[in-house]
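In structure tokens, one chain follows: the form predicted alone.
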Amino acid sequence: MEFDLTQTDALLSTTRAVRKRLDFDREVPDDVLLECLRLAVQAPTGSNRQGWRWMVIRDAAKKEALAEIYRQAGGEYLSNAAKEAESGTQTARVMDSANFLAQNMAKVPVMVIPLIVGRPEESPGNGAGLFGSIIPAMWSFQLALRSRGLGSCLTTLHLQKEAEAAELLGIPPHLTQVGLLPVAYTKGTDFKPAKRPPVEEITYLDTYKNPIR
């Protein structure tokens, strides 16, 4: 099998966190998050158990609802971010962004709560590999998305307050919630890679103390 490598490398690169330019207005079908989602279960899990689960939430009392939450978990620190960020930098573009999705998250057509059987406290390393036979899926999810038009952001704010959000939704104790992705199709698709260090410099050859360049 051959890939495409200008186009595998323009989605792997162009995959941004999609805030401002998410379409609140234009509705997301279930076969093509359906779609998405089989494409995100292919990604590989942990001794191949599978325990990735997925709560979407359409319902606009629950997305409202659930919205709430996270301004209550971090709407303070995100509003207070993007005041004090360096005006003109990218970290102040982001949290500026961060800050206005967390106002307008109710709007999203769509929201996804990627869940892993198990818990943290309950599994090796620290949750390592709990967290790591989800994330996997999460990415392809979003890769998935992006090829078809729509966008999506991985934020995490509302976990402060998982107990309120399982609640709400009925999500079993023995479930563990890994983030929220507001799911809509973007305005736009011209999406750029964005500035990151020379990998050189992050990149470490035996020990940390011996740059790879």
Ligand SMILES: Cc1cc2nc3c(=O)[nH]c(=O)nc-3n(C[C@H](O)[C@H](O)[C@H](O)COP(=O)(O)O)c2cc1C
Contents of the next structure:
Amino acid sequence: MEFDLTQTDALLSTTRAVRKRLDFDREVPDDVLLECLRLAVQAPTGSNRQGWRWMVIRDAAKKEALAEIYRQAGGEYLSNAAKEAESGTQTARVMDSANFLAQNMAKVPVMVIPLIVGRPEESPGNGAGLFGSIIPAMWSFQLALRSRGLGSCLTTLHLQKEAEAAELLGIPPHLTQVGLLPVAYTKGTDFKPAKRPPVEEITYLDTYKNPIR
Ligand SMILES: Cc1cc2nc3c(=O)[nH]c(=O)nc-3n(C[C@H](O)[C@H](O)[C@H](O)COP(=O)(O)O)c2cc1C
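For comparison with the form predicted alone, please write out the form predicted together with the ligand.
Up next: the whole complex, starting with the chain shown before.
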């Protein structure tokens, strides 16, 4: 099988955290969501446990309640974000965007909360096995959305109040919430690669003392 690298590289390099360009007015059909989730669960899981679960939230009252939990949980971070947003730096743009999402979260047509069977406090090691068994699937989900003209933003702020969200959604205690993804069609699809450090500066050969180049 040969891939069109122009296409696959574009998908991998332009799938951004979308907040201000989420289209709140366009419905997202279940079929599209399910198609993206079907691709997402092709992602790897530790010991092939396949403990992913997905909570889809469309109910307006529940979306509003989750948005409120998100804002409350993000309190200090979000108020710092508002201050930082005035500084004009690259981070400032992210903060401004993060604040916009916090204020408008409930307007998204659909929210998706990825869940994994298990609890970090009961998982051996440093949590990599547990979270590593859902985060690849979450990213695949975001890639699948992007390739269909939709967008999302991985958020984690509400997890500081995970129990409140669990109660609202009837999520049993043996499951861990791993984020909240606002999902919508995007306004336009022309996203760009982000500025990142040269990989040569963050890659080492054989010993951490030895930069690869
Ligand atoms: C683990 C993780 C947690 C994040 N949590 C939030 C969040 O709570 N709220 C938010 O608006 N963005 C959140 N983001 C999105 C980042 O701010 C975003 O990915 C980053 O600014 C880089 O932007 P890009 O993804 O468009 O390259 C999170 C991203 C990651 C990977």
